[in-house]
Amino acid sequence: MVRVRFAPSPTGFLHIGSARTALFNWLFARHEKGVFILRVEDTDKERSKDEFLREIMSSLKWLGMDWDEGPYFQTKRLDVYRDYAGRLLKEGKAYEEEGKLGGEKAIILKMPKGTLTMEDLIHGPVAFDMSLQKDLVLIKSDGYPAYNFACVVDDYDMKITYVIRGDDHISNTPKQLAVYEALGIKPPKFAHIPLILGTDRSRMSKRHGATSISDYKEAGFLSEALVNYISLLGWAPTDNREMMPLAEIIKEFTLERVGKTGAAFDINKLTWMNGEYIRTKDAKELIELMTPVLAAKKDLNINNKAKLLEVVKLFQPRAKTLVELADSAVFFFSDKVEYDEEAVKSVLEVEGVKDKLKALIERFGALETFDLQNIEDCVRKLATDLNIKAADLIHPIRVAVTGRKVGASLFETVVLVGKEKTLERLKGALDKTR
């Protein structure tokens, strides 16, 4: 049976690169009907923190990556590592060395000579000249295992059959192969996936979008859109589709279709894909997802769920993120309009706008039925009477009522704002006009 693992260190938050590694392991396990294991490599006493562990686990759950076993913690397996190291010591394959700062004696593995090879499932055969490798620390003088030793012991004990990880771990492979050889055990199959790059093909950094998964969640990205996008960073389905439900990704995912070169992370492409997912989402579900965003804003009355549903449906075709969708809805549920300064300057402060708004206030006030058709007819009739373009009225109305220059259909927006509040805002905007 296929058994794979994701083994984060709780020394930082879960980022795109690590999330992609976890996802490829998870997809492979689900495709092969195997086991996905979560192992926490927490032996860095200085840098490991509970807050990082909580964020990593919550981010994995948010992305939908459920684990079948674990989490296992390396700090709870210290006796296991000492037993394996002690065995190598007795067999003469390792030796002890006094620690520089006192404490216990470190246990060091004698590295083999010659060449060690492996058949990487992504890159093919790889050979390592072991004369370039120094003897390997197994147990440090503080009693904790070194990474490359604990990793091998864990993978063996947990019966890991495939190690799927980033290219940056290739340099660890000869050290780990030496441990496998010394212990007399068969290593798992290795698949080193190319690193994620920025759009300029340099190694991904914060300027390219290398922030934590929780940051993407807070920015209003949908988990399914993020999973869809990062699954395509280095892997492609047989028909090169971009929008794929998770079930189809699992069905198609194989290591054979993982590329050998680095994939570029493009925040604009991710944002586009997120918008596509928002457009196909059920509006009621979107309300549930964006409610926490709206609830964090002050002085909003969002108790009218029917109106909120209509607002979401109005802006859903345009929104790229949940935050953008929530921001679009704010002015409907607030008593105060927050004006964009540039919109006021370029639209409301134009000569003659005051008289146009006064005429609009009079015409709107006379409407007995404040619905879509009557509002549009009213605006277009007034434009004809004033011998101006309808746009010369539409733009000032939008800024006066919403505070912004762009948005969804103006007439639908005004209907949802309602007659009383629309008139109130048109009157309030007079102070900003000329």
Given for the second form:
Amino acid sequence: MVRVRFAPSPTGFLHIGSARTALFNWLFARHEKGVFILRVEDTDKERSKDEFLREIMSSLKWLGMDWDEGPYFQTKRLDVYRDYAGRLLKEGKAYEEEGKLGGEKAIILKMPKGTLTMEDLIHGPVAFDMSLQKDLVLIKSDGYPAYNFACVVDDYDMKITYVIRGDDHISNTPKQLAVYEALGIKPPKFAHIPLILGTDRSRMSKRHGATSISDYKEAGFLSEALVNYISLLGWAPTDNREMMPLAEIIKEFTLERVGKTGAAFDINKLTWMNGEYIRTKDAKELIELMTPVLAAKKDLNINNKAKLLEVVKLFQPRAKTLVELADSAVFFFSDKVEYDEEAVKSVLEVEGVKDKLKALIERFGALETFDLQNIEDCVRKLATDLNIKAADLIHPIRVAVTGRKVGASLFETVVLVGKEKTLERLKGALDKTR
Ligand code: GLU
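Show the other one: the form predicted together with glutamic acid (GLU), since we just had the form predicted on its own.
Let's see the whole complex now, leading with the same chain.
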């Protein structure tokens, strides 16, 4: 039975790199019908915080990664580590050392000589020259286990069969192999996955943009899009498809198809993919997902749910994030338009626009039924009468009504904004013309 674990240290939010590690473990477990375990490595007293743990767990859940066992907490297993360390002391494989700052005696492992080899499923066999390793602290003088010891004891005790983690842990592996050897137990299989890089190929960090999963949630990304995108960071299906429903990813996920070289995180690609997912989603579901974003917007009075649904359907084909989609609702439900300065300059502050807007106000005002057909006919007729292109009316209308130069279909937008508000905004825009 395959047993894997995700072992976060709650010393920060769940970032993209750790989420990818969690995801690869989870996908592998689901593919193999194995067990996915959550283990909290909280032995760093100073830096571990409940707040981080809560965020990590809620981000995992939001991404859909459910765990079958745990969370296990290392701080609740101190006796277990002490027992194992005691055994090594008794066998003469470890020794005690007086702590510099008092406290308990630390327990230190003597390093073996020669080389130890790790069989890595991604990198192949890697040999470590153990003469380069210093003796290893197992239990610190504060009574807590060191990471490399607790990790091995837990992986053994929890019957982990595969350790899938970031490449940055390769340097810990010889230390862990020494612990396995001293305990006389067989190490699990290792799969060290390549780091995530920024588009400039350096290790991904804050400087490349948001790194925590909660930032992406807040920025209006869908969890399905994020999971799909992250799954492709270092892994690819046989046919190199990109848009893949989760069930397909699970079906195709094998460690053989994880690459050796770093995978670049490309926000533009993630954003594109998010737009694709938004398009396939049910509009009602999108509204639900947008609720917190909409609630945060002041001056927004969404009094008409049916209209909101139409607005979402209108903008769904072009929105790339939920935040963008929510922004588009603003033209319809807010009393004032926020004008994009550049749009005003290049479209409204142009010779002749004042007269065009005046003519539009008159003709729109005269429309009995303010529907798609009538509005479109009206605009085209006015263009013919003035001997100009329809676009020369459409652009000023768009900026006057939405404040922006681009957006969804103008006529549909105007219908949804409604006659009263459209006229009000066209009149308001007269002040911005020359
Ligand atoms: N707590 C370690 C980390 O967050 C886990 C390393 C491992 O998976 O062995 O990096």
